[in-house]
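Only one chain is shown below, in structure tokens, and it's the form predicted alone.
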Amino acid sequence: MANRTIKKIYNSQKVNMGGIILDQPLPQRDMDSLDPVLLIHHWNDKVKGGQHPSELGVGPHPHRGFSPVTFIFKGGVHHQDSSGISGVIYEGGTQWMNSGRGIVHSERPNKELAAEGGDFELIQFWVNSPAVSKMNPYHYQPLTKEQTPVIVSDDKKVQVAVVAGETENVKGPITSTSPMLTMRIEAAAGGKKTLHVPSNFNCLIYVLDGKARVNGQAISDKQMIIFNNDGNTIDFESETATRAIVLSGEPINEPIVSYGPFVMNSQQEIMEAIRDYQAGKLGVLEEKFS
């Protein structure tokens, strides 16, 4: 087993996406994705109280080609699409969605949430699928904080959550369209834990909070790591209470056309894309708030 070294650090920036002030450590200016990885956002917010659900969040949206993924850190996250599921999952969990041949969906706070405020965390990343697999069936992957399997290191102060893939001989439930290992990490000051990933997989590490090294480079809130594919494991040291999320997986190499929410691999793709869509072939959602 060798440490992998490390490619580059960056900093995350301030995008506006729709009024909604978001941090984005993906894509750079240098680089528009860590394939399969398109797009990493990382959402926090506080939500003042006495709204609607419907104020808030991301209304109807349709996505092909792809898979959204939601980390729930704080509050909760409403899923309704247009093949009729509706749920929302609280922190520490996870929201995956193979978009295939398409959806539209909504995504919005929960109406707890928005009637009573309080904080509201979440990360989405977009992680491409291989052309094989752009126009299958939907399928929505729900996944709770209890439903995650969790490493806890030796000295019991780091826990890593593993969503999707699977390492050290733990498997997490998420069905990804290509091999990935996702994972979320939560350490008390102090802790030490080797991540293992395997060395042909793409990988970074983005720190939500805190200060931790990595492989003995200092690392602190906001700011992401990428990796060469120079080895299998990682070593991370907390310096204090740090959040941070794993993405890797392997290479897809493929051509990417993207437009707004459709992910294809030509412009042509795109086109039907869009033409579905007017057609209403991914669907109509009405949203419904109990």
Second form
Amino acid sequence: MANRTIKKIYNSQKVNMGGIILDQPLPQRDMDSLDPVLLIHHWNDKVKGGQHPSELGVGPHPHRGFSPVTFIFKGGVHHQDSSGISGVIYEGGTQWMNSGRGIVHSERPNKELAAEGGDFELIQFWVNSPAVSKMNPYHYQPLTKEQTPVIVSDDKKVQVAVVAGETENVKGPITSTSPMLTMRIEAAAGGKKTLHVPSNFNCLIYVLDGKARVNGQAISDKQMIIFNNDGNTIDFESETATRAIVLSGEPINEPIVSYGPFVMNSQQEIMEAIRDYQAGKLGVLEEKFS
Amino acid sequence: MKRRSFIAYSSLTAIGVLVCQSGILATAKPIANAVQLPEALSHVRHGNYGLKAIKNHFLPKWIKVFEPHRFLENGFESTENDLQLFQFDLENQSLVLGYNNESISLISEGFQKEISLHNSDQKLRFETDTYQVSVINKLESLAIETKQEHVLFVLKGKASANNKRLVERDFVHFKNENINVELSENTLVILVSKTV
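Mind pulling up the form predicted in complex with its partner chain next to the form predicted alone we just looked at?
Next comes the full complex, this chain leading.
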């Protein structure tokens, strides 16, 4: 067992996603992606209440060629899509979408949150699909908090929820299109846990809030650590109450062409995705808010 | 079902060009209306990309044009490598024009062609029995005199149509008229025509 060394620490930057201001730790100016993770968006907001859900969140939009994944931390996210799926996942849960050959979906605060107001926080990250999987049928995997297995540290202060992949004989329920290990960390102050990540996986940790030390390196709110692939353990120590995510995966090593909501291997495939969406081949979503 | 034929070629042949003759220019009427497309919506990765048809009574019913979009290539700020989109439907045919500083690509079902913006000898044309789509980025003059209906969109740069100055995002609709179009340098226009 050897600790991974740290390659770099990044601060998040603010981006405007269609009027929604988000924190974006990835991409960065000098790092377009960490194969297979293409993007991380952290959305933390207060819903004022007295609104209809159609006024909030992100309305119908398409995807093709990768998996958008949402970890919900506060509130609930109502997912609807052009295949007819509609459901809400609440805090602690995950929405993992293998968009495959394409889907149109919306993601909004659930109607109770829109009406009553409250906290709304999620992280959405994008996982690239290998070329052989990009045109697979669409597959949606919702996972509640209760369905997500948790590893607890010896000092009982660090909880590691395993969403996809396997570590310490605990297997996450989600099926990814390439080998991954994704985890959610919730730690009380003074907690310690050694994380085990395969040495051939690219790996990052993003801290939503709190102060921690990772392999001795201080990290805090909205910072992201990128690791070198030179070890298979990471020592995590929380100085304050800390929430973080660990995203790791086997690099796919294929060309990436990413524009807007599509991620393919060539510009031609991007144009085909846009054409197919325009022609209605990715489906049409008529949202319902009953 | 009407048989459609798809023709795509790159050549030095200008599209619908007649030799400019003083007779044609003399009969060209001044254009009253040049209308603007909305500004393109910029998108980081993810974004709020969706298709919204432009409702404008200056557009003929046979073409449905969608609000333009710009996908940021690096995911967070605008650069020359962004992919700009001009999307429209001709009856049940969806066409997508994508362009950046290097190339232009036109795609529809069963058709895809890309040309370099730096090679002025290349032209981009899509044709069916009823419609013709021409993408022009060459400094030139066009005199169009046919029994057709046309919509000319200025996607980039400046042009003039019958001495009416057109700037980026302007579009004009012509029907059975003689038109003299002149493009400035570094201009990209798309001419969509319907045989009436």
